[in-house]
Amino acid sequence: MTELRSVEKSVKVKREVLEVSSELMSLMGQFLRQKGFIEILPVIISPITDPLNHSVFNASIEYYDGQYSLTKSMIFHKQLAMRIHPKIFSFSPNVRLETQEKRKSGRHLIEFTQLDLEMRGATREDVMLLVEEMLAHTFAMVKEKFESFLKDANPHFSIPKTPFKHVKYLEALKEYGDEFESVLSEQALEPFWLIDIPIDEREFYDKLDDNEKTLKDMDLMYPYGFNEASSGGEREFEYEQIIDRMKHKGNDFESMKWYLEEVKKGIPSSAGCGIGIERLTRFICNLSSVEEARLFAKVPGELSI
């Protein structure tokens, strides 16, 4: 049953932990300038969205005789926006209505930010690089700015020493089984990248590997037991390579003209990521739910003001 929560509860966050996460995202933005970023306006409703690779309510608008989805993700923004500037990012707010059984992982909300950053012509290297660097500067910036309240609110912090390991999906689930990424992330003492994912794992347009089992993709993995950080890879860009892993996944071609006309058009090959703001300040603060780390926090199976 569905409840409502309280302003009270809604609210109930630290004003310590609201200014991490600001800072958070000012120094993010700062650095991704730095390295000739742009920032675009976030897309809230658009008629092509993420179809994710998990089941979700739909979340739309009916408008005259079409309909909007609300943004789960700007992936496909982004690709359309590498026309226009080679390196771009977006604070982006993305709704996503999971399903009521998410509502205690402490890592899912129904509306959330990410940031989503794309760099055309780039490999899952750069990016990874890229995110690398990026996280040991804000994380040795926020540490100057916050010490005393990181002090006493995560034991654990620190600075991630780069670069991070990488671990492959498919040796990490033979070895520990089904549930490996949370073996793994309550084992490790820093970020680590969890590379090459089964085809079958993610969505239709992370780039297909030259053995056609595996992506050419990525997730930043937190340690401490938080699990997912981040998620990205190289794009697919070629009309028939998409339209093959479109008909693999079992996609609707409808509900993805728009999408695959531009890509007749033509878009240039791309690699980027997105990266959870509430998450990585519930990382950062050391929070039990990515619930504390927003005001008015949206949690799967509540309404909230």
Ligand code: AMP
Given for the second form:
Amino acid sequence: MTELRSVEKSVKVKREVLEVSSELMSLMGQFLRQKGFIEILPVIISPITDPLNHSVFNASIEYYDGQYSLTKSMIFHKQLAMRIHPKIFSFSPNVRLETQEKRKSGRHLIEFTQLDLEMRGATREDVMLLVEEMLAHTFAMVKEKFESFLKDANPHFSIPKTPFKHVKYLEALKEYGDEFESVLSEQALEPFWLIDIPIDEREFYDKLDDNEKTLKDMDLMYPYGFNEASSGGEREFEYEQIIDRMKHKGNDFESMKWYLEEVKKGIPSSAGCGIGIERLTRFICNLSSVEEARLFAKVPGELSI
Ligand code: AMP
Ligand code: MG
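I would like to compare: after the form predicted alone, may I see the structure of the form predicted in complex with this ligand?
In what comes next, the whole complex appears, and the chain from above leads the way.
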């Protein structure tokens, strides 16, 4: 049986780290509001959630004769929200019951928070520019406020230089082999975008490019070996295309029926992304693991308070 972690282990987070994390959520929220975004409340349970591209343990709740899933990401709700408002964001709690091997990565928790944003009618490039500007601004403000802490905690802290470099997924794979993401992240001194991810590496909702092989999506990568910061892209929004992509991927249609009914009625085109708050805090504070980036962190393979 899994043991409960001690409270000391569960809360091995420094006060300054919590202050940085709190500040950067506030700064990013302010930045987005100034750009015309509104914050929507997160969805915690729903009959539909992100099927993800990797398997995790089931996290659902029986309710009368139905079932709710705990949110793995708010992707579908963001698409539906586009009907009401053109620019939205949410600090969205995600539960993904990852297997215990994931713990070694230093990047995985089973409960984490994404700053999840979406823009109606936008392109991937619009989202990349927005995120670059948001991070440059946020890092500059955090540097000013936490100068002495960061000097000690993170010798390579710097305000990212925009625009970020674009690296094509297939070219990087060819040059550096299967571990290219880690290799490139370790070599890098600045954040960079990984773009044009092959269709089988991501979910059905990422928009297929005209070449029918790669997606109009992107991952943001941190330098100094901190690896993936964010994933996002343009979304599929047309019913026929979504059905084709679900068939291609082998997705379960029954569990997606509520979503498909809404897509049939029509949803707007959009683009967006999700940025992990614990990973951003870890990167800024130069922490060895996301466990140290939030209070009451839930690490894969353990129970904690
Ligand atoms: P995804 O769309 O699955 O790439 O998730 C979006 C972002 O959420 C990632 O780029 C990470 O920053 C963050 N994230 C995803 N999974 C985890 C996890 N298990 N623990 C912490 N952060 C995560
Ligand atoms: Mg990702």
